Structures are given as structure tokens and as C-alpha cells.
Amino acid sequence: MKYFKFILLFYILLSFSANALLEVNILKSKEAAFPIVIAPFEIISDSSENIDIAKIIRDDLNRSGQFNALSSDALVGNQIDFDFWKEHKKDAVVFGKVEQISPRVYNVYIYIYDVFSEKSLYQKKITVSKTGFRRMAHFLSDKIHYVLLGQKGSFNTRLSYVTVTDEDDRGRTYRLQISDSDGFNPQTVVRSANPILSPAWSKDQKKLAYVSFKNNRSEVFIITPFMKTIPVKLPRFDGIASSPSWHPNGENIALTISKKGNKDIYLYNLKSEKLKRLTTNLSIDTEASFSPDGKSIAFTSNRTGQVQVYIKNLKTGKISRATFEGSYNAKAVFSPDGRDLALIHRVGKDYRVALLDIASRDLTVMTRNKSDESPYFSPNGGMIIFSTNRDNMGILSIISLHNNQIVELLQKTGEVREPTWSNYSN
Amino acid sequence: MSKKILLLSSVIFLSSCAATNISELGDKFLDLINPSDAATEQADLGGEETLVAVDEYSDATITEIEKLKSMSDGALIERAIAKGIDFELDADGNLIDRDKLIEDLVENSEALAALIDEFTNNGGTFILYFSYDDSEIDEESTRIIIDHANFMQDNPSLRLRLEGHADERGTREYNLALGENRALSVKEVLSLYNLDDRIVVISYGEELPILVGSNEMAWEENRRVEFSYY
């Protein structure tokens, strides 16, 4: 397959731990990426084990599409050759060192210099344990992003997604997983022999809502990851319950419930345990997603005979149609600033991620894939993660809204689907 | 003690109920059904009594016999009533011939399994297919569903699970809703025969495809409602 060869040609393989996602950069854009150097960190340590902090940072920044971050052949120390970097058209230089101060504790130093002014932009010492290295590297990526662009990065965050594998001992196995924003450190929250769908983070990241078929029908559950608590089941009537979306206040969840065959969106209050019906149309209403201010929901409905996205203002009760282009628009989510929707848009026979400017109704198709699913914005709004189909397998893909660069995250075995991005860690 | 007569008359009563309802449906379905068949066939059922030697039973049947043997008289009687199987009680209301009832129950479930197999012609599951993003039942599908309605009326102890599915195109959550609508469309036709209480509807959306693949052939196979009798 031609396309597959294309991927192989461009791949950059990360050293990956068991089950981690590996990163494949398929479409590297040349335009308007900030050229910087992130030199290898100097390691002052007895132990042979080391995690390449500079590489984690470079991969983070390159994935955002905002940077063209390269390594340097040699360590960069206190004597910075600014003329050399000017000549090589680098705008900033980042370097650092890792100093072991006890068997488990390290001091990490980072320095950011502007090449043209030859001035220090940022420097910091961080004390970190061995296990916190990756987290710290993502934190530093966010710092560099902020120092150089004046805008927060989305790296020290987490993804959640569903994996599907065929295993010798278990057969088909579904897992609800959480990983770092680069797909590393995957951890299983729920494992099931039955399908798992639609994971959704609460805004404080303490809880995940998801759909499980463990009782041989779709039901919505809420779990507090790693707390070893029993998942809480949300109410249903006589049919499906699905498609959870958290209100930003963390107290309410919108979900789809079927009652006497009619699928509508309801609001469930976790404290009062009461349900409030938000839509009443006889057609399918589903895939609710709260706006960042919690004042409205976007949802999918086939009320006109076509599948389109609508927005309901929860204060006035007014429902207005949001999508007008094409015969199939669904699964919309709001951008963090509330101005855009990312959604699935049908083009001919293909289903692709598209970006809709709500006010102007401008719709931009973002990929050329056959079957995209579940777009979700990074918390700074600069990227969209989604799943797409490659050889009948779901993989994760991240598109930069800065320059439309696409990076794919592949799993060693099985498929990955329905990614969502957590908010910032506190 | 003529429980048998009572059961038979109730079966006939049920069938005649169904007949009345069918005649009330109006012109649309009248040419598609023949309500009188149900009652006569039901009257024939269970009339014959054959004893099968234990060593002729399959392993699955032997497991079922063991299970039935471990059940209390009350539970056996409950099951017998549900299945429409005759049994005798003594003056104190105790089961007279426990072993015979167990034998009858096994025979009944074997006969029923064979009947379902024969009717569905596909290991007990029948599959009805749908068009893209559609849950409409066309005339041919209506005829097929009416066959199932008659089959259920002929076998009052049967229950039906309708499992709606969608192809992979479009979003998972929308397809979950679509799958339920497909199963509900089938149920709607069956509801005209007062079979509601015996039908369970669930949807798996696009999660359990029969054929994995991103082509028209796979999509056609996967847009379906599965009928499972139990």
C-alpha cells in the first residue's frame, strides 16, 4: 500500500515502553514553525539509566506544530556560541543538566536563551524523583512553549482512550486507559470483555465517565481512576443510556437516554440524583457536549432527516442549527474558547474531522482520511486529537491547528479509539 | 387434576385474543397473515409422549438434567407452567412424579431448540438487514417479521431478544442510537401481535460487526437486527 510506505519513510521511532503508543510523524509542515535547538541535557550521575529529557521536550514541541525543535551534536554549556546559532537560523537555544543528589532524587536545571538578544529568557532548578522525569519533561515543554510564544502548551496533561486487543488468554479485550499527552505511561482504568465507549474527563480530572456493555446493554458509569472504587452507574429507562458529557462544574452530566424508544439528552445531577430532560424531539438526539462556560450544549440530531449538529442555549431553551454544509455532521465538541466546534463531517463517502466557526458558519475539513472519529481539543486549543482507521484498526492522530501538521500515535498491537484530552494538571 | 385442560384452554384463549387483535389491524396486514393456524398447531403440541433413554442424551442435555434435578419442586412447577407442560399434584399439592416432569421439561426444551433451529435455519438466530442510516421496515421485511410473530404465537413459552447493529460509518454514539431504532422498528411490527412482554430490545451500535472491513460488503452484513430466541 502506497500510503503505508509513505508513513514508513517519515517515521521517527521513539523508544517505547510496553504498550506505549509510538509516534509517527506523517505530515511535517515547513511553514512558520519556530526554529529552536534543544541540546541534550548533561547528565551528572553514577547510574547508567537515563531518560532523554531533551528528546521528550523536542517531541512535545514538534508535535504542537508551533516549533521546529532540533537537537545539537554537542552539549551546550555556559559558553553559548550565539553567532553559530544565528548562522544556522535558530531563534532560541535550550539546554540543561541533570544532577543526581541521592539514589532516587535528582536536580534538573534548564536554561532558555534568545539567540538574537543573547539574553537569558528563563532558568530554573527543579528537584525531582526518578519516577517523575517524564512528567517534569512535559512541564518544561509547557514552560518553553509559554516563554517563547506567550501561550500555554498542552503537554503536562493526560489522554484517555479505549484500546481493543485480541489476546490469547482473554480473547477480545477492551480497556479504558489513561496516558501522558505523548501516549507514554499508559495505565488501565477499566478492563472488559464487552465494548467500552465514549470516555469523558471531568474538568478537575478526578473522574471519568464512560459507556460500558458489561451488563449486555449500553449504560453510563463514572469511575474515579486508581481509587479502587466501584464504578457508579447512572440511571437509564428501558433502552440505551450513553454519550456522557461533563458540565464544567463537575456536578452535572449530560447523557443520552432512550425512553419508550425516544432518544433524548438528559441532564443528571450527581448530588440530587435527579434527571432533567434537555431535548424532547422524537428523532435521535445524542452526543451532547458542553460549552466551556456550561451555558449551552452542542448535540447531534437527525430531526430534519439528515444528521446535523445543533446548539441549545440552556438559559433561553433556544435550539439553533449549527451545521449547514453537507449531509452528515456529528459528534461536535467545543474549542476551549467556545468559538469553534470540532466535528465529524461527511465528504462523499468519507468521514473527516472538520472545524466549524460557529458565528460565521465557516467549515474547514482538516484531514483526507476515510474514517475519522471522536475529535477533541487540547486544553490550549492548539491541537485536535482524534482516532482514524488504518487497515481496519483505529489509531490516534493529532493535528496542529497552527499549520495542519499531523502526527500519528500507533500502538504495538490492537487498536486505539475515542481519545479525549484532560484539562491542565493542578 | 386436569391442569392440562386448563393450560390448553388458556393457550386457545391467548390465540383467539391474538386473532381478534390481528383482525383489528386493518387492511394492511390482513393479506399477510392467517391467524387460524396458530390455535390448531398449538393444540397438537405436547400431545405425543416419547421416553428417551438417558444414555441417548447429549452432554449439554445431561448438564441440564443435573440442573433440573437440583431444583426444588416449586421451581420445577414454575418452569413447567411457563413452558405449558402438564404435571400432576397429589391432594397435598406435592409433585407426584418428579422424574417424569424433569424428563418432560428436557424433552420440551430439546424440541423447542430444534424448532427454533429449524425456523431460523441459522443456529437459533435470524438476521434482518437494513439500508444505510435507515431503520425503515419494507414490505418484504414485514412479511418476514410476521412469520416470526406467528412462530412466537405458536410457541408461547418463547422469548425474543432483538439486537440492533450498525455499520462502522458515522459516529459510534449515533450508531448506537440507530441500532436501537432498527430493533425498535422490528418490535413495533411484533407489537401488533401483543408480543411486547416477550421481547427485549438492545443495541450494540457498530461495536460488534459480523464482518470487519471498510467496504460495501462488510457494511451490508453489519447493518442488521439479530433475532435470538430463548
Contents of the next structure:
Amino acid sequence: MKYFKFILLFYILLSFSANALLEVNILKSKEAAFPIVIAPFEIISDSSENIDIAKIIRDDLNRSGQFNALSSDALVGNQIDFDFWKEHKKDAVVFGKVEQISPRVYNVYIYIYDVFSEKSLYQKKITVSKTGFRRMAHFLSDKIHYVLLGQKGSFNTRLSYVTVTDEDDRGRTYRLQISDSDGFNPQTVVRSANPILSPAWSKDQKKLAYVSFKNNRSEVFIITPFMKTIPVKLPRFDGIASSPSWHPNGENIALTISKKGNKDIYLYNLKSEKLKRLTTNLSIDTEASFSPDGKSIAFTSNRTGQVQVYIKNLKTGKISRATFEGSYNAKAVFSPDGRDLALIHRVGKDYRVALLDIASRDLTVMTRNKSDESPYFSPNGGMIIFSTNRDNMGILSIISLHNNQIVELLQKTGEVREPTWSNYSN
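Form predicted in complex with the partner chain already given; the form predicted alone follows:
Here we give the lone chain, stripped of any partners or molecules.
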């Protein structure tokens, strides 16, 4: 087993405005990240409103663990002192301006320059409405990530999670919520006095499947969060249903169904409404997750007397054991490239996020927490979001696979758990 070696950590507190559900702490390692300057955008507007696009971009890039993005007032207009930035060991500079063209419409200009070649890498004008600034800033963060690193970012995406609050007049309240990748623009899509579990995005980001106990039993529902429609309950299946996972084609969902006390994994086709059994062992088989190509599932089973992760080839039917280290490995999800699994691995009495190289079986423990749950990859595979416990409070954390940086997303009131990360926006 390999452990990432944690080095000295320091706290950077990012203060969010009232429209952010989650407060963010970055625990940042000293390992080198791409040094970049994101200067404040010049504002040409009749409005006195502060539109801090540069801060949104800096926060995005710093959360990824790939960048050391700083602000500077030394960039004014198109005049760049490349020698100055070389001396200060910055590899790239980004600046721009916001120009109001009507009461609610703006042109946003962005420029990215490489310091050492002194050449423009990217420039763009984007027309955006006043309400679209945050999404546009996340889009620009993704563009900077790609231009400078040659890899997609994961900023113009969404999170889903469950919040739990104790309310004096209503008792415990569960909310299925979605937000931007930075915790802003939270929306409650389901609210219930009964537990909500296991939200799962469809690949096209149009639907969420989840588990609800609203009918005093575990049942799977599907909701289209961006349309005003009521959740649709899947059939009763003659058993208790849980752990939904979307096939990449969006037409099938893998479910754990307990029939006569035995939990197995089934595939439900939403169009034909037919149910196909995928596992037949007398043990507990649960927590299925599809590979990116939809040809395999990873799942949790205790068929050897221990809780381990297995992979089934859906074409050949072959089932192979994936985890061999330790007596407990569960809740596995595939990385976007299909090469790795993120999972929960027990170390002594602690449950921690681990990364498994499927081919080599090399298991790397990523965290030093006591009660991690529900790991899920960012759509570019560069980060893993998971839930954990801090001071007896459920929070979300994001770990960078680049330098092991941890970002904590803390619910302002109550707890937050069961995270998933959407695919890219269409």
C-alpha cells in the first residue's frame, strides 16, 4: 500500500457571498503548481455593481490543485512587462475587461499570454447577460485550464448532494440540491422529511436518480432538475430498490434490488420497462457503477466473506475481483478514462478514500480521515469529491490527484453528504 505523504498544510479561507450554499476551505500543499496571474478585469459600465470575474476564475483554478493563481494590479490594459513577470517566476498572465452594451448585456474580453514566449495564447470576446456571469467565468476557467495544461477543466459543471438540517418546526429535513461546481447557485430539487440517498446524474446532465424513503421503504426516483416536473418513481420491482447508477446511454439504470432478503444487481431499461438480473450470487451484491464505455460494472460484494470490489464484463459475463488489499473495500466508481477506481478502503477502524489502478491492482490511500464516504470523480478525472466527518459534522471534500490538495466544502447550517459530480454541460 502506498500513502501520499502529507506535507505542511496551511489554510486559505475563501469568503463566499450569501448566494453560496457551501463555504470553502483550501488545505494547500507546497508542491509546485502552475504559477499564473489573473488580473482584475477592467470594468466599463454605467452600473456600480462589482463584477469580479477574475476572482471566480482564480478560485476555480486554485481549487483544482493544478494552479497557483494570484491577483495583481500590475497589469493595466494591453501593456505587459514580460521581464517583470519572468523575474517573479510567473508562467502566464491573464487579463480582460467587461464592457456594458445594454442594461443587462455585456461583452467580456479575455486575453491569455505566455510569459516566456511573450505570445498570445488565447483571446476571446463573449457576449453574456448579467445573470450569466458566473457560468461564463467557469467557462473561462475551463478554457484557461485547457490552453495552459492541454487538459479539460471541470469548472463549468454541477454538483449534486444531500443536505440534512434539524428545523425546530419541522424536525429533520432532507434536501436534494444541485449547485455550480464551486457551491454557488444552490437549488433544492427535492425536499423531504424522509431520508434521501445516492443521487446520480445521467451523462447528459438532464436527470437525477436518487433513493427516497418517503413511502416508508427504499425506492428509486428520477427527476429532471431543470424542468418543473414532479419526480417519477420507478416500479416496485417486488423488492427494495437502492443504489441507482446510470448507464452512459441514459436508457438503462443499474439498481440494487433486495428480493426475499437477497441483494443483487439488476439492469432496468426505462423504455421497455424490462428488468434484467446482472448478479446471481447468494451473497450481498450492491453499489454498481458503470465504466465510461458502459461495457462493465464495478460493484461491492461480500461473496468471499469480506467486503470487496468486483468488476463484471457485461458482454462476456465474466466477474473478476478488483481489490485484494485489506478486508473492506466498497463504493467504487470508475475514473473518466476507465483506468482507475475511487473507493472506500478501511484502515484499522477508519474508512478512507483510496485510488485503485485496475490493471496493476496498486491501491493508494488518499486521505487520513476516519469516516469518508461516497467518492466520485470530476469529469476530467483530476479531482475526487467525497463526504467525510469534521467535528461531528458531515461535510464535502475535494482532493486533487495532482498534488493531494484538499478542499473542504462546509454546509453553513446542518450537514452535507452523498456528493456526485455532473458531466460537462451541453
